[in-house]
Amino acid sequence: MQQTISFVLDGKIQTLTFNETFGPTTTVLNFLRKSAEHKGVKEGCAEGDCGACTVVIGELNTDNKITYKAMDSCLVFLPMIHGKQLITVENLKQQKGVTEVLHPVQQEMVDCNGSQCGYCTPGIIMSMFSLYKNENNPAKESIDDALTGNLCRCTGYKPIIEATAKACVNNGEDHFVRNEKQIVELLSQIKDSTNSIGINTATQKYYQPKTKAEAFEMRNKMQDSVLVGGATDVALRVTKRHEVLKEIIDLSNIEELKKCTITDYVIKFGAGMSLEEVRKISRNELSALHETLSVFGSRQIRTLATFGGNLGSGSPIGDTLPILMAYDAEIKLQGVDGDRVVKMNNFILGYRQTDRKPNEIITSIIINKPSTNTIVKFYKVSKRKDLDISTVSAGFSVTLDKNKVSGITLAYGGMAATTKRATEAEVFLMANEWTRENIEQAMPMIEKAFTPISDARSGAEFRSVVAKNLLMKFWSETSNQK
């Protein structure tokens, strides 16, 4: 195992190696706060949601061409970007002579006034920078997405967003073009050199493995190390508990876990796939999965988060929990000693707790296309649309056939310490007809099948009144799909 990592940083590779400066959790943040030449990148939050510091990742994809990913540089650890061109806002503007030539979407945001006191600014313009390498002329839509993640405190929204519309017009056409086929071939450099990646340093032991053969075995060695997909989620342990990791097994290189595999029955999403990803693939085939991550978080944060990370980590208030519950998804779990699928409804085990054991990996999501009558809804309800968590989150399916219900499933998330199905109000409703008077008598029993607590986002009355009101929700909106 190699103990450096290499990027592409300034159109050159950088190599760094591990020391009391820079440790294997040192963040993409913090390393470039470091660097005089690179301090647009602002820490606002240090957990994701204000977007002050995002950075663009240029990765190789099996074309060979590079894709362009906006990522909070403060939930990237050091070594996931080790093969990856890294680029910052001051890379965009292009050095003609003694001129200063500002990328379009620089200059647009100054024609259009977008920017006020500037502190948020960089991050603004690396989202608007990643949209304008990935799509031409971009929906109001999609603008919108890929600004969710960028909060500016001093105006509104709508010259940033005239900015964008203006700026996202030539094909992707910019002086990164120009340089790709050199930036490629760096990239590929890097690529054929690189083994496996092993970082040990005084406190720390990193592991970054090419294959799920080496994930398996280095997980059997080290069954307390902590697994990482994305680490969107492990990184608040770093950046605001102040945790120093003792172990980890980065998971974020292996190709085998980021493969998606579509039949005319089922998909299987590799666990490694990024949430963006998934979302993408799940908008024609998984109606309500796809709605459910268009409400996730940021497009910077599906962007590096992974589909295994987010069910790993068991959480009560964990979005694709009760969606997948409700599309009676399978987990695909494999280690040393081989490999089984759990059933979703099973995987959950307590708070935080999963059916893992400590050898195994998760290394698929299985998911069976609905039938023609079954209906899959997801509903969040948070104190704003967008990048928020929720107050209760809820994935239901029901089967009707002639109006009777043949199948149904109420799982609900942030109503208890684990993401929860009221099985009272399913056994009740089961081959009963699909009417309003019988979700009437269903209601008192999804009040009682759960008891919430009062936190910052709600008080427990307030969650018992939503959760049985989303049935309701349910039903008015399923009744005439019969």
Contents of the next structure:
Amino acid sequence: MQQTISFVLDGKIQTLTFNETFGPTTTVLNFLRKSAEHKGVKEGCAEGDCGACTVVIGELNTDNKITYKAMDSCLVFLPMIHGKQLITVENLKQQKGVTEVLHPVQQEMVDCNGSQCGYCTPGIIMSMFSLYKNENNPAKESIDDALTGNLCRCTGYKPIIEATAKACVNNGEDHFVRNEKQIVELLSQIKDSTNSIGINTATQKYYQPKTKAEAFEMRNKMQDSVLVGGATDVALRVTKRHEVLKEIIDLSNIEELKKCTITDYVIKFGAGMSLEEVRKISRNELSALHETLSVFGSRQIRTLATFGGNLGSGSPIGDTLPILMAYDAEIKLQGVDGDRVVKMNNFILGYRQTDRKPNEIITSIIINKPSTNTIVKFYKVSKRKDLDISTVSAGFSVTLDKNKVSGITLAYGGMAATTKRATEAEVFLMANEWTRENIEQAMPMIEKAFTPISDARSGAEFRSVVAKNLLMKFWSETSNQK
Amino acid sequence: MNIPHDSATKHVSGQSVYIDDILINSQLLVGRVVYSKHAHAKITKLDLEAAKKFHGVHAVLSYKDIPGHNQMGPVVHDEVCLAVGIVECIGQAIVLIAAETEEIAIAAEKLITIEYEPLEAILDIRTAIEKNTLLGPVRTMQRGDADAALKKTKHIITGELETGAQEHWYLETQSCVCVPGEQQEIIAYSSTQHPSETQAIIAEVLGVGKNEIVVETRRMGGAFGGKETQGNWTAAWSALLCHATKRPVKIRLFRDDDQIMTGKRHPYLIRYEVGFDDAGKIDAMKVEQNADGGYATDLSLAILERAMLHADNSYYIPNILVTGRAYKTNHPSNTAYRGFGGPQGMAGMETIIDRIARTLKKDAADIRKLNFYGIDKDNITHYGQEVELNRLHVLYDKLINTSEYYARRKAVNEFNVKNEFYKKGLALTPVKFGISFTTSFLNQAGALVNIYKDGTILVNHGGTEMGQGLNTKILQIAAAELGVSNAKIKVNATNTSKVPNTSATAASAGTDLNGMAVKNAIDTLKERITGLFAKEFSKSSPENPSLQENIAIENDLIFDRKNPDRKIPFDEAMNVCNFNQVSLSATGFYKTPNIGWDKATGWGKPFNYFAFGMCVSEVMVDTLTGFYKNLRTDILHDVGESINHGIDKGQIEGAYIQGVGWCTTEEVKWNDKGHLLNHSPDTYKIPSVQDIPEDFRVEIMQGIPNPNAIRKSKAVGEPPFMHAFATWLAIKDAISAVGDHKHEPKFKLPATNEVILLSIEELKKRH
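The structure above corresponds to the form predicted on its own; please provide the structure of the form predicted together with the partner chain.
Below, the chain from earlier opens the complete complex, with every other chain and molecule after it.
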């Protein structure tokens, strides 16, 4: 196995050996901050909530083109950029003799007064750049989404939105297009030599297998290791709690885990798919999942975070959990002993505890497309609508035969130590008419079903009230009441 | 004029240098602060020995190692730099570590033993009031006889309002690098709004003369008041470590530590009693403002004063009594934050107006107009200052039309009749904000302008750049006053060795004060330059000499207005000046004239002038979840004659959104042990790009020059913050619609979705 990693930075292949200065869980942000040439990349929070550290990662896609994705560099461990291009704010402008020529996204930010103190600006520029490379004339909704992961405390955002919109009108040529061939060549060189990675330092073992089979073997040998999908959760143990993770298995480079199969009735998502990809795929046929992921973290986080990772963490406020219960999804677990499928409703066992055995890995999530008379909805209540963790979330599904309930799931996050269903209310509503009277009778049952806690996000009373109200909201939206 | 921020191209290309970006040699040590985990406790044991011996550790300091005064209090000396035997809040510094790497410093911290004996802690304002833990004297401001007038008035409302703390959440956390020089010398690169005070405090804790210490501030990555005194801490700590190790030391607070350790906007508990007639005209008002000052005085008393001075917002109240008290609690010492008490004071007043309207079943905008300060009468504030150049009426008349207020009021009412689960709300609120430090002597500024022989100019002034565009405006002022192009001028990093003894860049007064000081320096230079060229131009024709009064500098050219052929390019001219032994360096100074007031009686003229503005905001509330949507917000604001339209607009928009954060999602909570629960952006939610109004219209009022400030402009940093009250009260209006406006909804600040939903639930029960 390969001990070093290689990536393209500043137009050159950089090969990194791990030592006292850089360990395998050193973040890309901390790597860049140590270099004199990349001080433009800023740390604002070290937890993926502010976006000041946003960089763009270029990946060689199957068409031999480069796909550009914005990410929070504070959440990315160095081995995760192996074989990729790392682009920072310093790489956007060009030097032409004595004059600097700004990239269109930079020039528009200057012209629109998009920066004040300037500290968030490099990260915002990189989010704009990523959008510039991916969408022509983006809709307002897409601009907002691309910028949600970047906090600015000075401007009130209006000039930033304006600058983004202007820069992305008929966007085309830039020096990244002109130099693409050369970068593709460099990336191909690295890719050809890319093996599974195994890094051993005095304090850490870090493995990045390339195949599922390798991953199962490793996991079987190291059952206490930390499994990493996109590291958006695990990285905080390093950046915020200063933990030294002893054994890590990084699943981010296994192509088999990133495949999606869609049939007439079923969508099977690879557990290694990013939540952003899942969001895109689910837009039409799993609209509630799409909605869930549209208010999940930010684009930078969703690009890193994986479906399997979010499930595997088993967090009571992991937003994909209640919605997967509502879809009655299935989880496929695999390991050296074979594979099995578990119903989502049986997967969560306790606080951050799942049915996954120590030597198993989540490999796919299987969702049946809802029938035409089934309505699935997701609700998230949080202090701020976007880029916030749920105070309460709910995944609801109801199947109506004429107006009679023939199937119902009311799954809640944030109301107990685990994602939990309001069983009494479900039983009451089942086989009953889908009417306001019945909903009003069921609401107190929801309140009774949970004894939520008070914490930094809200008090217990709010959680109880909003949980029951969400049922009314679900009813009002399924029956078109204003 | 509209030129981009003078750092804009550096910002967008990552070339702006902040403290953490300064390239320092490999001898740099990392500083770490070990702080109290108890809100109030005796330190019974402090063992640093193991940490001192740890490999890679260069210094571990406690209060015993402070060579000078262990004191940080900027006004009242009640803040020790490092705790002595007792700690009074969670986050109070006890020990400093300097180590070769952050990892070593963290490991060393784990080897330090601190044992505590917990003492009773006061963790909220109500307990503080009960225990009467006053930080300073009770202040009053009054006019007329409020008590007597309240006895005669038709309607009386009493009530209370809680306003929450606010975390500054500057993107760049508190940072400082200290670099040792010879013997006692230290250069501190500090993210501070107040370099002179930072310099003074470093000198005092080290026990050296201020002339040994240089503080330099190129720019801050945001401040908002949070680096007016709070920047002193990291600076003093890194200076102590630098002094002890004789190595450069950097402290950059980790985000969570910054949120835990530093002070915030003061939470207030405001109690009021107001009397008014059937029309809604206020006869009398009594307001009690109670501030949670945290564990030390810091700027609490000045902030309280400004809150009291803004208890009236924009309204004439014939009989008024304002009482202010600041209390000690066991939280980090609360501090300056954009508006400096003004927002809290005005939130009380706007709540009162809102309640009068609901009581009388009238539109609150009409009640506001009815009570505005008059132009020729009813124009004296409760502290005796005349509201000169009152712009409230002109702003109101324009905004009520451009915002289509009354048509939208009708539409909102109709929507609310038709919809059960969603309710809309609409509100108009005004801003009148006094400009000047209310501690009058602080209204002074200095500058040093150097012209070099090539005609380039370096402007130094005492203000600091925190993103507000001060340096850009200074550059424009200097260019306009000197008559040269912008490209010739560079505004230097603020440096205490260039301009000494300055005031903080605060109170929105940065441009007013420093702009005038720069103008003063330039006037001196122009006097010298034009004097020389009057002589030079006269040499060729002694029979028709050039007079100094006719020598002008415009468009990079020096010429005689009467003999336009007598001219010389500015660049060339500066060489001539040098050759003729004319000094091309001058200092400038400014103090605000005609202000002054008696703090003891609360009467006089504390402000140079007032800044005005007005806002109309419309929201929609989801009555099942408490979420609100900012549908449309119109702001009309007065900046006199704008020096830089783009920068002023940015200040207005940014201040409003920051205000909306304070009024809605930014909730600061502590648990019953005094631990801050929202100590990272994970749980402390400032507005994101999705939280701005769907339709956001900001306009700068034209044609209202301000005769009292540089180039007829007006201060803009703080006043627009309070436009957020329109949004806050629009939310309340929407809640009120749930009960058909028949009941007074429970409400506070911030109106989180929790506050909104529980208020709605309570209304539903009453309705």
